[in-house]
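Take a look at this single chain, the form predicted alone, given in structure tokens.
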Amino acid sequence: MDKKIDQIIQDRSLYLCLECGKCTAVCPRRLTGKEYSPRLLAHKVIVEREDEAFIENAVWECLTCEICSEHCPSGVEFSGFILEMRELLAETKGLKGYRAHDGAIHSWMRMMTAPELKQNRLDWLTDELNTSAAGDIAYFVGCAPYFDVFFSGIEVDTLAIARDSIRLLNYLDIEPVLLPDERCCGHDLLWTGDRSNFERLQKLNYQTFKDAGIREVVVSCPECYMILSEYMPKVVPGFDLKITLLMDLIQQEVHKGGTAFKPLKRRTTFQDPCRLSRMLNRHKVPRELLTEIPDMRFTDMEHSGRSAICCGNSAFINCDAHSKQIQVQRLTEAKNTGADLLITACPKCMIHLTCAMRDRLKQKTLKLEIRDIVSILADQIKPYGG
């Protein structure tokens, strides 16, 4: 197990840490009060690797925001470290963490790995999403489906994401295909050490898709976007797909000119989601599209693009009392910009900052509307020559 901590150490440039702690002066964990200090855990691993006890509760303890490796003067890739720390600690002790709703989550995404599951997964289709039933392009609709009713207590609609995507591609003269048994992307439980059921989600998904005939998959979802982007190339031989992000797509199209959107009269301000504006550098795309909607009075957040708190979760584990501290500070932040229209590109950013709302003590003051900037685009975005 020591050769490979050492080789993990190594492969993520942890021996290039100066101690300067930076990286602990950002954490939102830290922040909150939380003792947590990425900077001591890599001291410990490097030099006090005895004290397995701290070791192991840090690992779980980190939230994989990637904010320290933003202000890293060393580039050392504590996320990364974490992930596979994760799965080395899972593999050889069985640790898991704790995972948040009793693991039922991660559960259900672990449920999919069987070969011959049936799902009933589309039936939120209406008539007026136009889709085929063969094609080159399929919309990958991720887990918004079980989102919806495992969160129906707090009233979140992450499947209205998955409706206006479809929407947007109709703009686009695109019919996507809708795979009737897709699987999780596997997200979470890659994030949660769980590498032998992700790899298998990766594996069941691929052959779905050359099944039928797909060439091409369209996700909205930053974090589905980044593992069939990323990791699945890693795990399938032969990967031969196009993965193409929705925001994307739209913003190409705003660059051949003639897309125009009706206005909006609200004051908006947007939440970073981590995997988005950290992982995949797209923090820009969504302030250029949100900037060509006419009479939205858009400000950013304290802290904002690759600089932004993220939402006090990952991979729905360390829910805990200073994750919902991130929460309320964040929905302070959005309070604060004057904003009645809080926007995001994540579901799961959605789901944790509608469910920090509810704090008791607070509720009136956090209450915000929040709404996935897929559905801001294809509710604004005019017909051509209309």
Contents of the next structure:
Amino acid sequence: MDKKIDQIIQDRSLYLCLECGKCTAVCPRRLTGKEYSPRLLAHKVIVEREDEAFIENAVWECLTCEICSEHCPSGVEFSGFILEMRELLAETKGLKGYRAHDGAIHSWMRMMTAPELKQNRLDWLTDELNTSAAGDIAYFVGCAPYFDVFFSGIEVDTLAIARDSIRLLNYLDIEPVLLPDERCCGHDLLWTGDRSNFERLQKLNYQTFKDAGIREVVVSCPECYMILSEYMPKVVPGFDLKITLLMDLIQQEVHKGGTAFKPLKRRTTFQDPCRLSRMLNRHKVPRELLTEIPDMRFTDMEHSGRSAICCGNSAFINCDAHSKQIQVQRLTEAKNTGADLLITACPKCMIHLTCAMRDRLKQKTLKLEIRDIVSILADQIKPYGG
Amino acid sequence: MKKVRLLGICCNWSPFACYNAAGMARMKMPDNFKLIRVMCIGRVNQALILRAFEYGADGVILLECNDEDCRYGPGPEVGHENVKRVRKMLHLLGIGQERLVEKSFAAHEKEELVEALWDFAERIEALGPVTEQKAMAAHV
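Output block for the form predicted in complex with the partner chain, input the form predicted alone:
Now the full complex is given, and it begins with the chain already shown.
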């Protein structure tokens, strides 16, 4: 175990840590008053490894939002370190982290590793949405139908993202294949250390794509995109799928010049999902697209782009009072821009922020309409000059 | 025929009184049936029901008090809401929503409870085991 930790420290450049503490100074957990310090964790894991309780706790507490690495002058890959430590601790000690919603989300993800699974995940499709039974291009729906049921109590419409993605694809004359037995991308299993089930999902999903003769998979969720484009190729030998982020596809279309947007008279701001802005370096894409929409007033929050603050939670573990405080802070920043519409690009940001808005005592000050960028684009897109 | 695995989640008050009385009266109950006693069905959330299926149950029955008999307040109503949602999840997963059942009892209804258990066992046996069971059990 010690050797393995040494290796992780080496691989993720923790020895380069200067102990400057910038990571801790920007950590959203710390900023909301939690006794949490990435710097101290790096220090302990190098020179005080006998403090197992501290290390184990801190490894699971991290939001993996990667803002620390953004500010690290030594290029320490902190969230990579966290990811590998979680895998190690899950494997050797059976640790899972404190799972939000009692682990229901991870439960259904694990249930999807059954090879004989026959899901009914596409009941929501309507006649207005054009899909094909066979073809080269698939649209990856992800967990949206499951979130739609599980979070029905907080009235968050994650399926709208799937519907509007298909509308956008239809607008581009693409009738995507929707696979009835695609599974969860496995993001949350990976980030809670469940490597074996994560790999099972990758292999099963790849097989599902291949069996359907798919060559390209279009994805709207940044987490699914990151997993399919960066992690799946490492798990599946001979990986040869093209993975496309829907937002990139629309941007290309706008660059080509055939597409424009109808005006939208709203004051908006954007919540950067950590996977999109920092891990995938796509913070400019949503801004470029949104500023194309006439009449819309777009103002960035105090912390935005690569410096944006997390929506308070990741991989559905460790949701606590500090997560809530991060969300309240984030919504307050959004309100301070004068926006009446908060746009995001990740269903989880939407779920977490919507949850925080429902606080009975803060409802009046925090309530803000929240929609996915895909929905905004699908509503406003039109042919150039049309 | 392969035996199915049946799980009951039982409220400590009315239904458990029935279960206890049925046991005292030596009434026969399905032998592939296991019971978990909780203080109130309101304690059980979506995750716990779902996990029963993750760990290999083929059928789950929630044994509740009547709505107006709850010792704590909204227990059975919480149960109804959870069952409604988990059923939808089971449908999505292709496991089948009919594998999750809820039944409520007054404290003296031991015959009704035993009958409900046999009826439940019969229905789930007719459906057979969840095919995924083996694959999943290997992972937990």
